[in-house]
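A single chain comes next, written as structure tokens; it is the form predicted together with its partner chain.
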Amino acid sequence: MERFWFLTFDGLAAGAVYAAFALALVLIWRAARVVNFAQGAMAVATAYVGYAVVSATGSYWLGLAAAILSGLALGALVERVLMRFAGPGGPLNQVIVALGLVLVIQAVLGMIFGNEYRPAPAPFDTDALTIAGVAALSPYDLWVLGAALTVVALLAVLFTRTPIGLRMRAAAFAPEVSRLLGVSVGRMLTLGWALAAAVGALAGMLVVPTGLGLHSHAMDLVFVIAFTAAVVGGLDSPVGAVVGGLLVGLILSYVTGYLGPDTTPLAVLVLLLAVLLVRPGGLFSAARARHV
């Protein structure tokens, strides 16, 4: 009982992470139609450049400001240099090109900083608290569920209570509806990409920490989690992605804890396809089918 304990606070804490991480995917999924295949390579960079600042200034909390702002930019940068153009020939064009960055990014990362891993600090102990004899969550693990549900409920404010939030909602909905009534459809576009990508940065400072360190492909493994995290919770719920996140990150842990580490992967593709083959909309999705 104590290990299921244990297991259940561990799966919480890593699906808080694919909870943002997913979050990020439905911000784009909703605003653009497409699925940013290119996100964890883009959170790795920006993870890169939060790192860089914390050894450059010793503090951790200034390097992850780097990475959310470094994210901020490269998802602008990506919607208006890259996917803007893309877009007219289909979310399959759309799809190769976000693959081509991330064949891209990895390159880069690999050329400036070599394919070793680097060593990516936590900012506070990995060592789990015992409470009333039970091994349960460390300061990190408590960290990252804080700024993961933190970041969920300023999105929540953002998009609900906010106006520019709606008109992300608008613009994404009906466009062109949208346009007539002053919305700069473009401009929330960009906005939309540039916080998904931040979000992303986000998860990405969060994650890294609890894995081998700072790599190219220290996120491919995330993505492929992250994106079933957001199949399980319906691509276009951003409630369903964290609720999806969670899911996911405690079968996960059970699954790792019970059968072995090696058995995660084949989890994730048995967990995908198994969502996919039975309820292709999501475990949230409204009684409404969509047509194809």
Partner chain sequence: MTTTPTETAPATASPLRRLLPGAPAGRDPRGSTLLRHLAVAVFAGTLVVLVTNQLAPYQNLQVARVCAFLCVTAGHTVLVGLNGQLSLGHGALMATGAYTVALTQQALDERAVRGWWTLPASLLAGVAVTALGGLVVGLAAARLRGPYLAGVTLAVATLVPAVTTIFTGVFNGEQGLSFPAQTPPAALGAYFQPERWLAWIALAAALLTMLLLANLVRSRFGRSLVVVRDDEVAARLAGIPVARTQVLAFVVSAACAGLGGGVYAMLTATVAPGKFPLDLSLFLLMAIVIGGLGSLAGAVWGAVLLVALQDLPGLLTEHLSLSAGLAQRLEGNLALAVFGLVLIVVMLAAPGGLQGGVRALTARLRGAVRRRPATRRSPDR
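Whichever C-alpha set is largest while still superposing within 1.5 Å between the two forms counts as the rigid core. Remember, predicted model here, so these are calculated numbers, not experimental data. Residue numbers count along the first chain shown, from 1. Compared with the form predicted on its own:
- Relative to the superposed core, residue 263 undergoes a C-alpha shift of no less than 2 Å between these two forms.
- For residue 239, a C-alpha deviation of 2 angstroms or more is recorded between these two forms after rigid-core alignment.
- If you fit the rigid core between these two forms, you'll see the Cα of residue 66 move by less than 2 angstroms.
Show the same protein again, this time as the form predicted on its own rather than the form predicted together with its partner chain.
Below you will find a single chain and nothing else.
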């Protein structure tokens, strides 16, 4: 029983990390109806900026702010310079451009910072708290989970309670109609990319301390798992991203603990296929109207 509780807490800790990154994928999907496959590489780039500030100032919080601001700027730049010109050809063009951007960012980071892992200290203790003799969540895990839930609440308010959030969704779903109604679709798309990159930057700063350190490929595996979590929860649902992240984290923890690490990728694939077969839109997808 102690092993079960240990794997449960370990899965929740890992799931909080996946949930934080899945939120960035959900945000760009809601704002632009595209999956940004460069999200991981962009998050690593902003994490380098953040930890450069941490090294210069000694303050993690200043580094976190710098990473988020650089994410805003990078997201807007990518949309203005690349995605705006790839969009008219269809979603596939944007996917190809995003994959090319991954290669460019990783190559540039490798040339500038090298291929060695750099230390990325956490702002809180990473040692798990002990409850009734069982290792539970660490203070840093609680910070990651709290940050993810805070982002969910802010996104919910943004997209359902603010005029600018409703304009962003309208621009993504029906750009031509939105233009006729006076919505600046181009600005809304730029804002969506900027916000998504900022959330990705936050996720990167949360994820990097849980791994081997800062590296140009530090987010590759995390992106794959977070993408699975976003699809499982529903690409249009911030709550689904968090639930999907926690669910994927728990499944990976149980499978690794009871069946061995070799079966972990298979478990993620089985979960993804099961959700796509039973509920293709994700567990928290909204019901669609039927048209006759």
